[in-house]
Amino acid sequence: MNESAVKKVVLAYSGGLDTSVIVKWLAETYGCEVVTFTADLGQGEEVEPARAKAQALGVKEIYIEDLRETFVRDYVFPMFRANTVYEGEYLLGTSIARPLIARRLVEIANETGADAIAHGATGKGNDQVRFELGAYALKPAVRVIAPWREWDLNSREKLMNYCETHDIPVDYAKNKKKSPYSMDANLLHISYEGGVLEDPWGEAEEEMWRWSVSPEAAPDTPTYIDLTFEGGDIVAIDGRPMRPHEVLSHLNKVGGENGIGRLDIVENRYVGMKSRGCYETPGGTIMLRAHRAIESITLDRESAHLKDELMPRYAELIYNGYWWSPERRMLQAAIDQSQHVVNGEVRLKLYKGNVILVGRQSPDSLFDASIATFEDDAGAYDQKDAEGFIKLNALRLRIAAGKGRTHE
């Protein structure tokens, strides 16, 4: 890149360390502006104190946005429309917060006339693929920078000793008891990489873990809830009508109580290595519970086997970065058409990190009790049709057979 070229660049400003060094390595480095933009997605610590930081740091233009209720509705509930599970596990907490940042970045940039975006990704790991597919596909002509590939400040001294050369206040007190872990947190979830977690083997501590309690700890007595939803989506918790985020934000809190939501897994990254991580995603888990429950009364059999076997492509695309795709919008289509008739509740039972399904009712549903009973069905299914049913399906297999050929 022609650094000359580059007047004003957009970074996403977290108000830590490494963005805060990034705010005077680029201006030293390009000689450029400056624009920061720091995003409310429920993260659980105060966005505001950014403000404070990126003026310290000269800054003229500071976007702090509430993004929480666009986060949930606009993304996370799409998402768990697809029952969206990566590798068997991942509910994909940081991947789905990617595409909403890179949308504002854009935007920002479009709105205040800047040559360049600016994230502080490392490149070892997913989300700079994530927030620049993001970025080319809104914008293709926008320019990136990601400082972690070109600077040389690859270790926490080297930080802490540009912070120190450039004036950059840094919060010692707090630094002294930053956590070993590298963290990302939104609504969604919270994870975990790095320290001890980079030996698979290593049991992870219990002090890590900050939204749940461990299953062993957890009451002695189950907490029963009730979820309603509308078009594949949560509307009300026990009847009380909540806004997008308002459902994640509680489901999170009464399922940390009860010890749902940990994981610790091994997960192939899209630039190839293979990482491990720990994850709590308590809201995120009863979700994905509860929206499977509904829709195995409201779906059509054959249609809810054709999502299950989207999912796994569609979960590949949000984890590798492709949110803003063409595939993944006509896959997004034909999982929203199907949710019209998922409407109904679900009663669900959490009990020492298990979401344990007790109930689910629906005026959509197609469970039709006169002809699944055990019972007397009154003619409302004639048992002899299954013969010509399973002879017709076994003619290929009877034929094959016939002609000696074995299925050893």
Given for the second form:
There are 4 protein chains.
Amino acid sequence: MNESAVKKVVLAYSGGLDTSVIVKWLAETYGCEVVTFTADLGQGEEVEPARAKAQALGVKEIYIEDLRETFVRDYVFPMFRANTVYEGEYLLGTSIARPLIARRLVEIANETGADAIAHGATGKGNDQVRFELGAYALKPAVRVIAPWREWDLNSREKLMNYCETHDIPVDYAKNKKKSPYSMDANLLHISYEGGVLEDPWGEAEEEMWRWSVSPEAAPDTPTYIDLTFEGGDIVAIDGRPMRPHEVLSHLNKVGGENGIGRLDIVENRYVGMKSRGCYETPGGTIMLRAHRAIESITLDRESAHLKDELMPRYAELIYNGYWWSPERRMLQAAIDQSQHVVNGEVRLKLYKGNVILVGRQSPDSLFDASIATFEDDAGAYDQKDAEGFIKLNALRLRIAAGKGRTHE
Amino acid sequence: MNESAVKKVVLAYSGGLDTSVIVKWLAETYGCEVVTFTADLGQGEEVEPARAKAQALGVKEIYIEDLRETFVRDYVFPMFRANTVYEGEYLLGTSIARPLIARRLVEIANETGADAIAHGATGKGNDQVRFELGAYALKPAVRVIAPWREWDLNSREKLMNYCETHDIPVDYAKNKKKSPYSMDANLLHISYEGGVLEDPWGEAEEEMWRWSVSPEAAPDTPTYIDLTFEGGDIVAIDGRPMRPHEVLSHLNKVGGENGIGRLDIVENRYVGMKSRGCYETPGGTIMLRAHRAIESITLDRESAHLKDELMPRYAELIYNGYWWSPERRMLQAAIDQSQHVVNGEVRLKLYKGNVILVGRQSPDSLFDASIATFEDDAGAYDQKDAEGFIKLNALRLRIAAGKGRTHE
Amino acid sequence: MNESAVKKVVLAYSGGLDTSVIVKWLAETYGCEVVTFTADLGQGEEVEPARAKAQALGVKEIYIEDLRETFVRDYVFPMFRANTVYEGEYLLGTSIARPLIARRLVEIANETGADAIAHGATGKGNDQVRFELGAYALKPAVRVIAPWREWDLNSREKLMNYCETHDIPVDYAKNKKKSPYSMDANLLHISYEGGVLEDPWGEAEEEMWRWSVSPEAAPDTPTYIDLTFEGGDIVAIDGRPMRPHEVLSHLNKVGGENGIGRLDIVENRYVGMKSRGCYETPGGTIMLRAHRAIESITLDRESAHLKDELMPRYAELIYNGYWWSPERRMLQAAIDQSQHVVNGEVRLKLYKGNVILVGRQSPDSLFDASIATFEDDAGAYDQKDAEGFIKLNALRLRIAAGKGRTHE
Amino acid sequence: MNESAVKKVVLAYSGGLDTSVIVKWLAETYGCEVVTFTADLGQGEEVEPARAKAQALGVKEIYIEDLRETFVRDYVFPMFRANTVYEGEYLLGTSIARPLIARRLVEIANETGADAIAHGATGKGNDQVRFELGAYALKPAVRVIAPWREWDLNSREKLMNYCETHDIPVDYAKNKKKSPYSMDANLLHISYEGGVLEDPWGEAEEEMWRWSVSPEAAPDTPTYIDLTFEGGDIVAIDGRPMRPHEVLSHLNKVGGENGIGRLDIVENRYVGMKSRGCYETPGGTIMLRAHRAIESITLDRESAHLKDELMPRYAELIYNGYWWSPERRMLQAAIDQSQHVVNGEVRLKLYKGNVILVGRQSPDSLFDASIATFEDDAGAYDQKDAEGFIKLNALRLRIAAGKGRTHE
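For comparison with the form predicted alone, kindly provide the form predicted together with another copy of the chain.
The complete assembly is shown below, putting the previous chain first.
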């Protein structure tokens, strides 16, 4: 069904060199109209300049949108309710932005009557999968064009030549050229791959990092913050109510200033290879610690354990690009079901890369000092109950041991 | 079956006030002989003085043993192969020591012809469960005596009175009296509970911590270390081969000096209540990070993900006291099956509370720069394969979307 | 807190000998008023006669209720949405009735101002756990009285003596005396335990079974039925709309007539022992098969697989008595999230113990013959996609094999 | 890397029309030598005739092997130790044969110096995935040729034309032409797909089934059998020791005679579509029931529950073709760890489609009638322990209920 002609394509357009080339290449290769879509997800660069660039490339339908609030409220926060971590360490900063972009690409395709979407992700990475699974799940008959899997502009030289022969202003590329890394950024994180990082034995160089100072360079005095949770989400910082993206923006700032959130890992891509990535996730690192802390006093034990057992799979789904899948929704339903009691306050101390828990309190706290106390509990707990509890839990083990199974 | 007379009981004896009282109380209450068992698990206090104390209490059979090597090799290391963390944060320092003590209590009971064992754990905690499940699993007909669940010496005053009337030298208690906390220590960690910690909103005071300096007080210059793994276990540090307990001891030292491994959590006890605990686990914190790093380059993706999914249950089993259970052995078999390829070297930088990954390398590395590279890969990976991969993974989603299920 | 006096107790009263004795024993032992609660859950015996019996025992507050509809709609059906089976075979007929009884006991206690509840379950079984966990979860300060764990009327003789000395008419017992088995029944099943069944090598005798004929005695001609599903529940049989309990009642009838639903197992009780039980679940056996069949064409693959992975834990929760727990609600949320598309029709053939699937169809079917066909599919599926799919799924295995890991 | 010339290819050759065409097509298309490999997996057809056919096609290296014993011992039996069922019903008869064929293809390629393997599976099914994942996992540089994904002989007519122009005797096809179904068979099952089965509402016709009589046509007298287990595997039937494939062969015979093991399902293929399949698995159906029965008295509760939770994933791995993966080996290690105690005897009654459990006994039985009994147990179990057991298990629920969380 993909062999039919393409009439109009919606491109996820950053305004950078690569996607500018793609604009021209799409028009030329498919003889189709190109609609550009540029989103502000908090990547820290102006998106408005993309308008002039797109216009200069002859684009007539240009979408530029500030999606920061929906991004944090409807994607980042639900994910953090699950304490989501991929492979023990990665906070999924890139992964969680893709479903939103896929959704907008499809919606814009519907609005503009486009029959295809396109993106600038390469054929080796996870992002192509995330964009395309999302698009197919939301608009099953959509045509997806992934130029990096199709064209032969596989080197910087070929790209530059293409720019020259197609009148694409090369100063677009200036910013990127400064960095030897492949980078991605949004309100949740900034990532670095490629270049010297391809040797996993080599330490990342200090100049690479952009959002945080090193722990060494962070202030010698700690910063204390209070986070207020409602339904598992942060709604105020130091008593000041904030909207979701303001929360994350604020935490990125104080986290980055205190050297928090750097990560250097080798991860397993869905497409089958290992890759080394470095990430800065200052706000996310703080949120994860704080969310676990508020859950520790408000969540039932078995709810918490069930969440911990489901989490790796939930993380894998998001990493692999299955946000828009029924199984992700099933897990989300279970997670969200547990969160209405996750209310209260967490106090943290930020210091040179450390997120140190200071205290947690909640009107919904299940912590009951009168039961847990080492002091006299006035009858709140009958220690003799423990004997029966242990005896019956041991029964199956004793019966088995009686049959000689002590070191099986 | 518990109503029969007790002839001889093996007591887990620390040499402290409480267990000294228990020696007398057992002899008096049950009219039985008492055998004491005192183990060096690396708690940082001499165990030999327990001999004189036990003798002074009239004990004739006294076992004092250095179990540090078996503790780390046969309990701590297998647990770390699973990257085990309870409730997202706790490294199970107390939990993992109990199965070994239970085993020795039972073995000594068998050697000495004792028909019972006894311990000094209270009726509110997890340790009673861990001791007793272990004992029952290994010696099903054993009688277990838990004085704290039976006697009425439930206050410091009553205990002191008992000492006086029974000629128990009260200077035993001196050390303990200095601390307002209930503490436990072994090579993996030291823990603090009770006292002012019973308010989870209150910050732990700096004087409480014993094994680590605060990040603030740690050196301004980082410490670099190289850890060598074989079969998932650390066998050398900075190129120097070490036995398991030497590894952990060394990492505790450098970790503690660099402010690493402090933890302050509210955890869910198996007996049904929440409790607040503070822990210092300098070496364990380093080991966990390093083990994940070496696994990141040597372990297959799906093996790693399966381990991550099984881990919470494995952690729960150990926390709850089911080390000596067939289900723990099943999980251990799966985990160990994955570890023979977990070999190589990890370089870390320790700095003011941070364990920063510097590099990882391995003869068994599955990281293949020639495939992952952003540069030309000389045909190692065919980007066009990605299209089919995505298309078939999307097929079920597309069919469902074609039936209108896009936002179900 | 349990040592205070009991003023009024609500008893789960069957009208049989045992619970009649309990009425007297409670009044005598605790000097309290007794409220009886008798429910029609479809056990197949009249409940109204319990009124006169209770009155004869001096009970003033008597609750007799027909709970069949809520039982099936709010407990049995939600459980079947998960294809719930305990230990591979048991359909949880007894377990699923307990949460409803616990709920009503607590609600009646609240209505009548009672401070305690009581039940006639023994101290060895699962039912005590299910009743009491439910009661505590719904009314945490309730006092629970379990006479079988307290009294010394542990033999039939002692019970009969008690009846004689307390003027309890022994003809109550007639029915029970006919059966050498401990039995329980409700709309979902009837169960048999004890007696000669305590030898798991011995075959259950034909006379034991009450709800079904043997496959041998079933008709030589099959019965066909059509079941209509909406949202995962059966709403009509052979095109005739029915309420939930009518559905189950009807299926029990046709199932039992065709020799369907007998089960003979050794199961693991929550209290730690194995026990042998025989069950007749004609309707449930049909429902399970039919539900899987309608799901097979309407449910997404990964949703179905996730449900299969969660099911054993969900079954365990219900078996162990944790219906009224937050973790059960979490799982239920996930399961229910998947069921709104589970609509359509299943045709079955019932024949001498067999439930044979004849056909399934649905407006929500995801089965697409044009894709699956062995014939020409007119381009609905591109076979060449399979190569890329396989290649990328194989990539991690190839890299590992390249390092020599082919038979690790 | 696949663009190089192929010198020699090992083909999984059935001797039928399709793979005979493939022999010619490979030689013609790739100009390479073809080695044929034909295995007796108990499919019920002679394999020796394949020799003459291959010779007639000009094949010089011909492998014909009886793999029945290794198939059952090393693949079927390990799978049944896990009580493996895919999507609640399918016993994986086709899936489990593929890893063995993949292994032999690769080994023969190594022996004969072949650089490629080929198979006759289509591009829509699971078998291509299973063959190829296995091959890549065992010989990473192997080239795989899947003619059905490459050629244009996509209709019966084109195939017949090809035969004619290439002198392939069409009588090969006679057998196949008789059946309107796509079939596959080995000792574990025979499967049917395609044709009228592509309508999931239509009942399979009686003439389709080949290995079993219908329940209606089965004898009116039941057949009793005794199965002896050692380490989870059946080693004797009715007291007569048998090798693994003899066990399965015998059970197929008595099962089929008694109308046992027919299945009609819609399953979810790994490549993303649903397909309808009918299966006859007489012996496997008996083995599954019997294995659960012997486990029910010999296996620890938590081991059994862990197995039940891991099973769906294990089944999925085998269905999807990941037998030769490290994660399958991890799960197998856990499963096998549990099986050394699974010894004993199971007695079954086979009757018109029913596998009825009659009894189970074992020297390793954990069933202890003296504990489970409704009669006096002479102190083996203290009913009062149950109170403490329940109280502590309820504690978290009571604390939560005390905070108002009774119907959250």
